[in-house]
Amino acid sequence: MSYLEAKEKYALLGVDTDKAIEKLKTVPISLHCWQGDDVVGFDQKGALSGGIQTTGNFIGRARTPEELMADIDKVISLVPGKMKLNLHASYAIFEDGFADRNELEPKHFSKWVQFAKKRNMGIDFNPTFFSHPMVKDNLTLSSPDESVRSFWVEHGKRCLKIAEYFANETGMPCVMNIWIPDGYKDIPADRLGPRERFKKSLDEILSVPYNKSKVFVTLESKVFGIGLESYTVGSAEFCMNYVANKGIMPLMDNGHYHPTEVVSDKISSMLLFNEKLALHITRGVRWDSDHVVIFDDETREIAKEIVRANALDRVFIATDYFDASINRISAWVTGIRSVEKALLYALLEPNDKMKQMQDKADFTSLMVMHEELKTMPFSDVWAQYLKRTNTPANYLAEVKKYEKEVLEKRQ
């Protein structure tokens, strides 16, 4: 079926496909840099820690800033729409001597700023509270060791200044997300103490003055991690209450909840009590496994909830996963395209009409509409979106070519 035929079919439902495509062009997706190098970063040589794990050993992992930037460029060429860059602090680039995480300065990210500005991209940022010798007994901001806790507090403060530097340089707001892996493998004797220390640490980090119209500080919870199964300091309840108390922004990662919980069901509640909301979109398989995002039910439901709430300008969307078992470029592109597909799918629903059916308790018509939408010619509208953004439809051929010409030579 051609796009014009698809357009006519959607028009019968009251949906303007051209309007949906144009709207999607304006929605930025924050591309996570850590897919390209398996979350290794450039500031340490130790193993990945913090209750997270990358599996696989596919050829071509980015080993230098230049290789990672080249890979990101390739990804940008294969995904439609508007992109931001999402960095972890561990991706600092040291040109005039090493600086530990409690010594980081904006100059250590100047090359990333140059990269982003040339591509008209904003930058989001994450302090890195893992994979470092100062993670003591699996604790950082909640550590009872004051030297450890103060080290990570200073890291957070430094990152806040770097985030403001990104916003000033790129002219676009920077989302700075705080997530810590702190917790215990087995049943703790004291659950309150670590959370008191975490709260104190966050208060100290946020004591640093910053421009709240340019930097949006977020706090991300987690249900558990590998080796931290029994107790997580930054639980959903802690983070939700802290955010509400301090007036910062919540960030929900859909891999960071119990497997029977879904973020799509939480979005509407969070939007009622928060001006803005941030999401890390991933795919958990049985646990927070950070599988590559695909065009699955939950990704579509997340997108639907954002669109139905008319909140595309209130929700910051980022991808977050890492798979080393397949071509990393393909993993990146597949995930980002899946998020954009989900958003387009949501924009092609007759949401006002469906809300009226619900309010009139016409659940029969609502069910039929839900089922009818599943077989609408969505793929033709997606193809048109790719065409209008000058994005190749068959990205696998480009990925394979890059693998042969670039990735294989990194062996």
Given for the second form:
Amino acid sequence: MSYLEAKEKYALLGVDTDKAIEKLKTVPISLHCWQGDDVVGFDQKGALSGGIQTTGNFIGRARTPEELMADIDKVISLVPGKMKLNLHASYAIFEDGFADRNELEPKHFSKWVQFAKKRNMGIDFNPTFFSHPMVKDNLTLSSPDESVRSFWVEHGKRCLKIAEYFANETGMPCVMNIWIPDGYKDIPADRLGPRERFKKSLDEILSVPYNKSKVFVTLESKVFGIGLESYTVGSAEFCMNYVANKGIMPLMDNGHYHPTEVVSDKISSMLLFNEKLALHITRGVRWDSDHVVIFDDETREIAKEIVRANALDRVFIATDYFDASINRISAWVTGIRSVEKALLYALLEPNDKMKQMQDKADFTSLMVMHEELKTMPFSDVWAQYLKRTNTPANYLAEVKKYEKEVLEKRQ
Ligand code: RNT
Ligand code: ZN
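Can I have the other form now, the form predicted together with L-rhamnitol (RNT), not the form predicted alone?
In what comes next, the whole complex appears, and the chain from above leads the way.
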């Protein structure tokens, strides 16, 4: 079927496909840099810690800033829409000597700023509270050891300054997300103490003056990590209350809840009480496994909730997953395209009509509409979106070519 036929079919439902395509072009997705190198970074040689894990050993992991930048460029060429770059502090680039996490300065990220500016991208940022010898007994900002706690507070403060530097340089706001892995494998005796210390540490970090119209600080909660099964300091309740009290922004990662809980159902409540909301889109398979995002029910449902709430400009969407078992470029591209697909799919629903059905308690029509939508000629509208953003339809061919010409040579 051609795009024009699809357009007519959607028009019969009262949906304007051109409008949906134009809208989607303006929605930025924050591209996580850590898919390219299995969350290793450039500032240390140790294993990934913090209760997160990358599995697989596919060829071609990016080992240097140059390789990672080349890979990101390949990804950008294969995804439609507007991208922001999402960096972790561990991706600092040391040109004139190493600096530890508590010594980081804007200059350690100037190469990234150059990179982003050339591509007209904003930058989002994350302090890195894992994969480092100062993570003691799985604790950072909540550590009872004052030397550990203050080391990480200083890291947070430094990152806030770097986030502001990103915003100033790129002219686009920077979302700075705080996530700590802190927790206990087994039943703790004191649940309050670590949370008290985490709260104090966050207060100290946020005491650094920063421009709140340019830097949006977010706090990401989590229910458990590998080796941290019994207790996490930064639980959902801790983070939601802290954020509300301090006037910062919540971040929800859809891998960070009990397996039968869904973030799609949480978005409306969060939007009622927060001006802005940030999301990490991932795919947990039985646990927070960070599989590549695909065009599945929950990803679509998340997108629908954002669109139905008319909140595309209030929700900061970022991807967060890491798969080392398949071509990493393909993993990256598949995930980002899936998020974009879900958004387009959501933009192609006759929301007003469906709300009316619900309010009139016409659940018969509503169910039929839900089902009808599933077999609409969505793929033709998606193809048109790719065409209008000059994005290749067949990215697999490009990925395989890059694998042969670039990744295989990294052995
Ligand atoms: C971990 C969190 C966190 C990390 C990244 C690397 O469970 O989701 O966001 O994945 O910061
Ligand atoms: Zn996350």
